[in-house]
Amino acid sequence: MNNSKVPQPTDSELEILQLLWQNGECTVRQINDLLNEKREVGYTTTLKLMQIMLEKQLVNRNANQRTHIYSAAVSEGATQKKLLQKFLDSTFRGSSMKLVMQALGNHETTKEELEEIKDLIKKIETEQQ
């Protein structure tokens, strides 16, 4: 699924996707239990969200057993890319530089992180030549 076809998840859907990416295949009960570690969420709420996510093709459902097993239908990377692009466009008018400058200015960056950033810049510069 290319980036333009990746459905945009709501915040609640993204929370469920993150649990699926982290834990792999899960039942609704397992997802609900994991959500309840942070805040109280009713089982029927989780079930309805996951049914909507199935309709939106954000998750797959294996119904071969009595208990349905869900897995992420979209990749974490493609979803992050789409959400980041939307955030970049709406918040920084599409300017990657403004985003990076804001992030570096508001976050204490370690020496290791700065080295990784420098390496990434070198890699990008090399690819553009």
Second form
Number of protein chains: 2
Amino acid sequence: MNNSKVPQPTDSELEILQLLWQNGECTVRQINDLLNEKREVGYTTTLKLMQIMLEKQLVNRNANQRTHIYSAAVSEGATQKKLLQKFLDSTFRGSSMKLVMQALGNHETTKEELEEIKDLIKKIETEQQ
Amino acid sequence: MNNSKVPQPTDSELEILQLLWQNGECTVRQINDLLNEKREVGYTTTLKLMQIMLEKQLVNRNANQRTHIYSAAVSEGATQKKLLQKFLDSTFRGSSMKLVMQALGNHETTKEELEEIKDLIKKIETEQQ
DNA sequence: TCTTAATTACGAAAATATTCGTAGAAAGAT
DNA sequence: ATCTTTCTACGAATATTTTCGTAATTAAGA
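Given the form predicted alone above, I would also like to look at the protein as it appears in the form predicted in complex with a further copy of the same chain.
Once more the chain from above appears, this time first in line as the rest of the complex follows.
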């Protein structure tokens, strides 16, 4: 899952990657059905997108059978990291603090989640000694 | 600065908004000069973008003088909030927790910033009682 | 006044992303 | 064996975003 020189996914491509990360190996039909739960998408539209993603090396494909089977070729974490960096720069001028404060402030956060964050902060603090 | 039905800025538009938020009122020339500190952009390219942004009501314009003066018509915070929501959904499937953990984990954070986050967490916790 | 430089308006080209139609091959059904 | 369905490949239409050229106008300088 190394993806150093793999281009960033577009919005539509990311949507498909999300489904592959969640569901593992999928056929075009399966992805298209999942997409159609939210909105109408033509089958060949999905097919074309996944073919483009193959060229970009965002996905792998097993073409042994007539019905090809696709899987993500980039990891969720690495992709999130790259997209986060870009988003951070463009929207928060690189200030991860501001982003974290907004994210914590705007959205519902449970006690457990807050504990998790506190744990992470403690960990960072001990590393900072 | 109400912007309920204002469309989201594109990447290029956001870049210009950032400059307006940082520098306040600006002419096209000033924005274009600032952009050219990073990369080459033609003057009319910047002009056209700002005219489009005016139509979209992302900026205001004072056209009393021949050289028009532009200012942001949407607030930084509100824009960040909207863009964050979209980013959260598309990239982190709506989990602000995962985003926060990534942001804290990946980037350098100073002691002071961590303190700030801890304060915010405390505030959220007391509100949750 | 005449020339030059700076500015706006506008249309359209270029680049990128998304959607879809059609053709042909493969598999399954009758 | 023939018909129907499903699938891939591929090109092209559509939509969106970005870039730029040209013309007209205004202001400033010689």
